[in-house]
Structure formats: structure tokens, C-alpha cells
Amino acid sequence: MLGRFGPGVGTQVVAVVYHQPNRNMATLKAISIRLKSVKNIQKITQSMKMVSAAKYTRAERDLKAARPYGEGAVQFYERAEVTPPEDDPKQLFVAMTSDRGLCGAVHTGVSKVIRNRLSEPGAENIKVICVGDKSRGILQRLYGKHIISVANEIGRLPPTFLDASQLATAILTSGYEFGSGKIIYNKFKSVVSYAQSDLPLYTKKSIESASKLTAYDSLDSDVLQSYTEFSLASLLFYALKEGACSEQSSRMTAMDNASKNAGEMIDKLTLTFNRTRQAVITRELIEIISGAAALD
């Protein structure tokens, strides 16, 4: 039917219905396969708030059972009056994190505090284990020379109390003399809230020099040295219970939020796309209707 008409006017009808459809026809193939992606990314957040839903459930009845572990320490060293020794400035600090991220500013929160400390005058006395590599990524940057010691593994299975003992030896072999220390960790309050706070380290030395250490009747050597050591690992295995609590619940709520977002860009990219096809579809008709007319 073409054939018909003049070069000028059959160029002219070709180019139209050639070049319009085809720039469309990309835009929907392009909002398609965005809207496929974060149909796939829904899922996989979604499927994601059901593992750490469960494991988070585990996490808190694990923690009710650890807690007797880091609060009984904790009130020895208040009951006996320990205090840091005066003239050792040296300061050990443990950042209990884990390898595992997708869980909101839980690692970010530990590693801040310890930054901020770095940050002040008297930094060059105290030195930074990591537990967890997310703790490491975050510091090793501007205070990398302060990192003694890493710890890997950690937050892919639950924390038991004979990973506790392993970090309390690696802690007591570093080779580093200190003279006391804190443990900066995640404190569980309910599904949606944690708080970073500390435990106290102390050595040995400071045990012995506490003025009410004799109201638990006479300890010999060997003695304080067993519950230095035992009162180190129950500190770490309790804040391991901690931050595993934490991090999972902060995870769950994180997912929940995630898939949340993933929906509401959904709607709106299903609402682009109808449009974006409604507008192919009517301009299709148009540039028939305009060819019929200009048969006629």
C-alpha cells in the first residue's frame, strides 16, 4: 500500500512507526527487569527475617541461661572493690562484633565507642583485640596500629562457653601487659532496642590488691589465678550472648524494614510500568489510526 504514495511520505510513515516503539519497547524492557530484581531482593530479605526470627529465639533463651555467668563476675569485682592499679595506664579494650553484617549499626555502634576513645588524649596506652572482622574493617583504617590480635569465625554459629575460653587464653598470650580493660559490647533491652556497654577487665594483680578481696576468707595464688582466668571467660562468653542477641534481633528488624522498602518500590515501579505500557499501547493506536486516515 505503500508503494503508492511518494518517497518523501513513505519515509516519512516508515520513521514514525520504526524509531517510537522501539525507544518504548526498551523502557518496559528496562522497568521489567528492574522490577524483577527487586522482586527476587524481597524474597531473599524476607527469607532472611524468618532465619533470624528463629534464631533470634534461641538467642534469648540462650541468653537467660549466660547471664548468672557475666553478673556474678561482675559483682565480685564490686563486692571486693577492684580497682584499675595507678600506676599502669596500659588498657586493653575488646570489641565484641561479629563477621556478619546486614544487621543495622550493631558492629558500627562498638566500633564508634572504641574510635572515640582512640580519639582522646592518652590513646597510645591502650590497645584493641577484635572479635569479628566487621570490628577490624571498621578500625584497622585510621587506628590499625593499635589491633593486636583478630578473632575470626565468630556469629555464624552460636557462641558457646569453650569459644569464650579460647579468646580469654588468645587474650592472656597476647604478650601484652595490661593493666586493666573493658569489654565493649552490644546489651540486649528487648527486639528493637540494644545499647552499647562494658564489662571490666582486670588482672591478676588488681585482684590481689583489692581491700575486700579478704572477706572471701583466704585465697592463695593459684586460686585467684584460676578465677582470673574462669571470671575472663565468663565476661567474654556472656557478652558473646550479648551481641548475639542483639545482632540477630537487630537483623530480623532490618529485613522487616528491607522487604518493607522492597514493596513500596514494587508498587511504584508496577505503577510505571502500567503507565509507561498504557502510553506504548495508545500511541500505537494513534499512529494506526493516523495511517488508516491517511490511506483514506
The other form holds:
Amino acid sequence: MLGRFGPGVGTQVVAVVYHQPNRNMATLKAISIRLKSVKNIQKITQSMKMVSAAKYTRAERDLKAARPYGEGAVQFYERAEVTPPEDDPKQLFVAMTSDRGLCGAVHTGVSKVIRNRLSEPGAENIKVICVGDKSRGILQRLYGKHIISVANEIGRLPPTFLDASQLATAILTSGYEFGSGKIIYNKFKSVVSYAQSDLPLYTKKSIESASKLTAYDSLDSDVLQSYTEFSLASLLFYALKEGACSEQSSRMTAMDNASKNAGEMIDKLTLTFNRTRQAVITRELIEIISGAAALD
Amino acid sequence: MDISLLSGCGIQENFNLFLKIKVNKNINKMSAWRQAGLTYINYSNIAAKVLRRSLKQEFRAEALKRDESHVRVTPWANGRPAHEKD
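Next block, the form predicted together with the partner chain, ref. the form predicted alone:
Full assembly next; the chain just shown is listed first.
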């Protein structure tokens, strides 16, 4: 900068006026680097928002088609008035999350429900199956002993019934004989809101001892066994679909907020940049003028 | 039903044996796959796979997209993944 005005003036000025840069005003270069990186971040979060908006429309459509599976299975349990057995304290919780982050509070919400239940007394009989790496990450530190299975590769593609069947088969062959269970998932309410909810899991024994089971006819042991397995898979499928829809809508909101925040940061940084630029110009002018005045 | 089995019995026994065999056959039909070690989920997924493969060309591609699963389940024990070396 000083080289432009010839070495003579510059060295004189440096000898006379040695100023230290004000700690609060970073150099122009640092501000412009920061500005460029925040602009990049804004572009990325905007594109993530577009992508998750597209995935959300598809997920909502799929969810509408999947609702009858879940609601039908729940209705059966309600109409037959199935209750968890009093003598079997063993429970199974399924945490329905996914592998991907940057989606707001979906994963922490589900994990918090499970964490709160596990911190209450009587938690030794509860085992957890983590669907998705996020819940595993949150729960494994304090409650790793409760985890009996972890499922990966959730969230990249829309869930299919085959995914749910694999989970159901894993639960049935896990060797853990539970008396009752719950699927903890995020129930999709609208684009801007979702809430944690749970779906009940029962074993064949609890269904057979249900009070109003006679409301359904032509049920024998074989049919009940098959129906228990199918209802497990369909409840898991429904929870997967609801979870995926809530996750995409939450990611859309989160990325939208991030873009807005990045935009505010860009405005503030641009103002600081202009102020700093004007200060630098003024400083240069002062140095030139005082240098010229010193020559007179 | 084996004919030699029938010829060995009297008419009354024939009828009883026939009924017994018929009833057993019905039970066997449903639980043949159960006895083979499949769960209902496996059974219905195999049926669904066959159905998808038998669709007409214009519907096949979309149905086959529903036929894939990428989920990987790992059993855990004692707070760590259970290492089962096969």
C-alpha cells in the first residue's frame, strides 16, 4: 500500500507515525474472507432447503398412503382392548430416528423421551432398539447397556416395507422376550409442527388374553401368530414413514432459518467491510496529506 | 392320499381317515411355510416379490423400486456392537 507513493514518503511516514491496527476492526482481507465463506454457507443451506422441500412432498404423499396400515393396526389393539401383561415387566422400546443430521430437534426429541424413561426407577427391564445412528449416538453414552440392536442406512432413501420387515424380523429373532413394547417416533402434524408419539407393541400372549378379542371371528392361534408378526411390520413401516416426513419438514425449516441467519450475517459483515474500507481510505489520505504537509 | 392306505381300511374307517387326512392337509397348507422356518413376514414378502416380477412392463419399473431394502441391522451387546465372527 505504501509502495504506491514511492519509498521516500512511505518510510518517512512510517518513521513519524507508527499506528497499531485497532483490535476491533479486522483487516479488509479477513472481513472479505469471512464474507465469502458466509455467502457460500448461505448458498449451501438454500440448496439443502430446496432438496428437502422436494423430498418432503414425496414423503407426505407416501405417508398419506401408509396411514391406513398404522391406524388399522392400532385400531385392532384398541377394539380388542389389549393390555400389557402385569406379570411380565420386560419392555422393548424402538427409537425411530435416522442417520442424517441438520434437521432441527427430531432426533433429540425422540431420544429425550427414551432417556427420561430410562432414568426413572425400574429401567433395568427396558431394552432399546435404535433405528438410525442419531439415536444410537445420543443413547450409547449413558444407556449403552440397554441397546440390543442398531439399524443403519436409514434416511438416505424413502423407507420401504422391506425395510420395516427387516426391522421386524430383527426384533422377532433378537432373542429378547418382551411382554410389551413401544415405538417412539415423531408424528407429523403439519409442515411446521411435529410431536413425539408412541405406538404400542404387544405379544401373542397379551392379545390372546385380551378381553374383547371375541369381537373378531375366525381367529385361531396360527392366524394370531401371523397377524402379530404382520402388525409389527406394519406399525414399524408407519412409524418410519411418519418419521421421514417429520424429518424432512424439520430440515426444511432448519435450513430456511440458517439461510436467514446467514443473510443477516452477510448484511452486518458488508456494513463492517464498507466502514473499514472507508476508514482505510481516510487513513491513507491523512498519511499522504500529513506527509505532504511535512515536506512544506 | 395313498390308494393302498385306503384299501386297507373298512368303509367307516375310510371316511374317518379321509376326514382326518383332509383336515390335516388344511392345517399343513397354512403352516407349511411356518414349519419350514419362515415367519408370516417372510412369506408375504416372497409373495409380494413374485407379484412385482409378474407385473406388466409399464408398471414393473416403479414396483421394482419398492423391492429394495438398504437397512442394515447390527446386534449390540454390553454397549458395543456384538462381533459375531462367522
